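First, one chain by itself: the form predicted on its own, in structure tokens.
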Amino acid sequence: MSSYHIETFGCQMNVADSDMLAGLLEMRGFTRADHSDSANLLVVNTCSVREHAERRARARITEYANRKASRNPRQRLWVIGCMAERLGDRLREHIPGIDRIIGATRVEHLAHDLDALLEELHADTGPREPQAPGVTAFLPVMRGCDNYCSYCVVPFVRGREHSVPSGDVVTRARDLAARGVRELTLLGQNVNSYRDGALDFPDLLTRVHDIESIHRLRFTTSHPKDCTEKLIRTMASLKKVCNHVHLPVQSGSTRVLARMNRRYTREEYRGRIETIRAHMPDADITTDVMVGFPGETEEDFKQTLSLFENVRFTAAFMFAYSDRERTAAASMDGRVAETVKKRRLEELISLQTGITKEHYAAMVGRTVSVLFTRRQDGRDRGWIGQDHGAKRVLVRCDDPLAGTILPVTVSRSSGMTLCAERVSP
């Protein structure tokens, strides 16, 4: 019987694609290898959004190719995803040990193509049930992107925006629920521009919300220009939809946002935040931001700092800009020195870290509802879960808690994790 090992770099969409591929392989008799050394098939799912992610993926692919050549020439190495789409056969020229390159636009068609791709592995094709998914799962509801932000390679590597038919989404969600998933995250590069005829993303949320065995519902990523009041009102009205909005801002400067082709201003973004606060006062709002975009001045950067001070995000993913091939920003003037990028990023991280710690400290003494997903690494009694927003919670407990939702009282904050005690019955 054949075995596989998948290593994933990048976003939740890549995680969902890896989960899909794992399920397809298992239905064809593959088992998950305990270690990459013992796998018949190695798969590296790659990301091209940032240069750092590509460097890490290249290093791992090279490691696997070299090890394969010296130890196990019959092992097969596939590279899939965004970097595979962007570089194509050029990647194989630099790393000859790669057996197949499957770009991001082909990944979603693997259900139809996989049998032909697997012929050389002589796999046992007898079907069997895939391994059960975890407590939480990602469910892609749309792929691609039509926005063409000037720094972003996604439209080039994942193609134009297209939505999964709502009936297929609901069917897949019911299947995941029947197999033990309790929390679903609906995914899309720009998930809130989902459209299936007259049905929009708030309507889709309502349909998935009605599945009885799904207890929590999340989604990512939203584009501020498509974050409508209807969506926010729908979130507020559906009790299973988590109290968390991830709304990437990218910059606090209207001038820089225009150069990024984000199609909203600083003031419009703040207006979206005010609408969210009006309908969901306690919502966790998280974001993505980059510093050092071409042409960003010190004044532009100060506007980003002031936006963070004003909005007070629960958490943020913060990066320094890096060029991406084929994007408009790669040829823009106004390069920002690496030393300046580093200094700005450190200053922004310091500011946001302090705000995040304040958010977590304010939770001490409060009772929250937590969905527990896994044991804490390296400790037998710790269980990790998430509240109804975006905060991680740790509880010391001997009982198996995976998949359960329990009230807990927060006893202290470690800064990025809430430590809590179970509420006595």
Ligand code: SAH
Contents of the next structure:
Amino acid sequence: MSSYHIETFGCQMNVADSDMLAGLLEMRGFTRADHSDSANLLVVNTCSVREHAERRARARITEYANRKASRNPRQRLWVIGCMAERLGDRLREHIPGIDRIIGATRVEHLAHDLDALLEELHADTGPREPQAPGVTAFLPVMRGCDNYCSYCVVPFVRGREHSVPSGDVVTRARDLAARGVRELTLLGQNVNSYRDGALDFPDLLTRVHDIESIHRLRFTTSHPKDCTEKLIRTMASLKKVCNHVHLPVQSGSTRVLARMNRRYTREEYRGRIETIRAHMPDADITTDVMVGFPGETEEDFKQTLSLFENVRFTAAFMFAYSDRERTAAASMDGRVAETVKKRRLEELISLQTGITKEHYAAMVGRTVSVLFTRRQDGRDRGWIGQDHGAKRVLVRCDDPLAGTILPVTVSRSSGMTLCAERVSP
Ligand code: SAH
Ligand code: SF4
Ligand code: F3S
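Moving from the form predicted on its own, what structure would you give for the form predicted in complex with the ligand?
Whole complex next, starting from this chain.
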């Protein structure tokens, strides 16, 4: 019997691609391997967004290639995704054990290409139904990106922006719902530029919202330049759409934002936040930010700190700028020393960690509705889920809760997790 194992680096788009590939393999008779070393087909789905992400993936691929050579030469090793797109055959020069390299722009078409690629790996069982998806699933509604933020590799590795026809999105969403998915996250590098004829993203959201057995709807990512009032009003009016807006800011300095080619100012960003808070006062707002972009001065960095103090994000993904080949920023002057980046990053993380803790602490005593997704073992044994916003919740309980949505009362906050008790009926 042929088995596969997929390891995924990078963003939700890669998770969605890996899930899709898993489904295609299962329909061809493959089963999920218990361990990477016993799999007949081992796939690494890679990310190129920062150098660190590439370094991690490369180390893992090398480890797999070496193990394959010494212990299991018949295993097939595929490298797919963004780093496969960026480096192509150059990857094989460094790691000869790789059998196939499938770039991110081709992964999307694997439904048509896979049989040809599988050659020596045909499974000996007949076609099967793919395994049931989990309680939550990611659904790409658009791919690629045309924004060319000056630091970003995504437009180079994911290609031009294109939307999935709305009919296909709805069919796929219905299918996932029928197979047990309760919460759907619509994905795109910049979902607000979704278009299908006259239909825009808020319209698409409304159509997916109409699917009865979907109980929760999320989406990511919104670009501040086109996070419109229509979108925010639509979110506020659709009750299954979660109370969470992820709005990457990248920097608090208008000067740096211009060099990043983000096409909004600090004030315009603040305006978006005000609109969100006016229509969705309880919403969790989260962001992405980076420090040490070429030319970032101490004063620019202080602008980022003050924006964070002002907006008070529920949480933030914080990064040190990393040079990416071919991007405009890679050839800009004003390189910031690694030591300075590190110090700025630590300062920002320490500020935001305090703010996140305050948001979580303010939840104690409140009753929230939680969708439970997985069991957690160890010292804090129980069930993990998410509230209607962006917060992680743990309930100490052994009943099988996967896929249920229950009201719980928050008893304690452990910084980044809310501990809660079930509300007695
Ligand atoms: N499409 C999404 C995010 C793409 S990448 C968006 O537009 O927001 C996720 C995050 O990685 C970005 O928001 C940014 O904060 C960070 N990032 C991207 N390129 C980077 C680079 N070269 N160095 C450091 N961080 C980077
Ligand atoms: Fe990268 Fe900017 Fe596109 Fe996001 S919007 S993927 S940061 S180029
Ligand atoms: Fe995602 Fe990384 Fe590619 S962030 S789009 S997997 S470069």
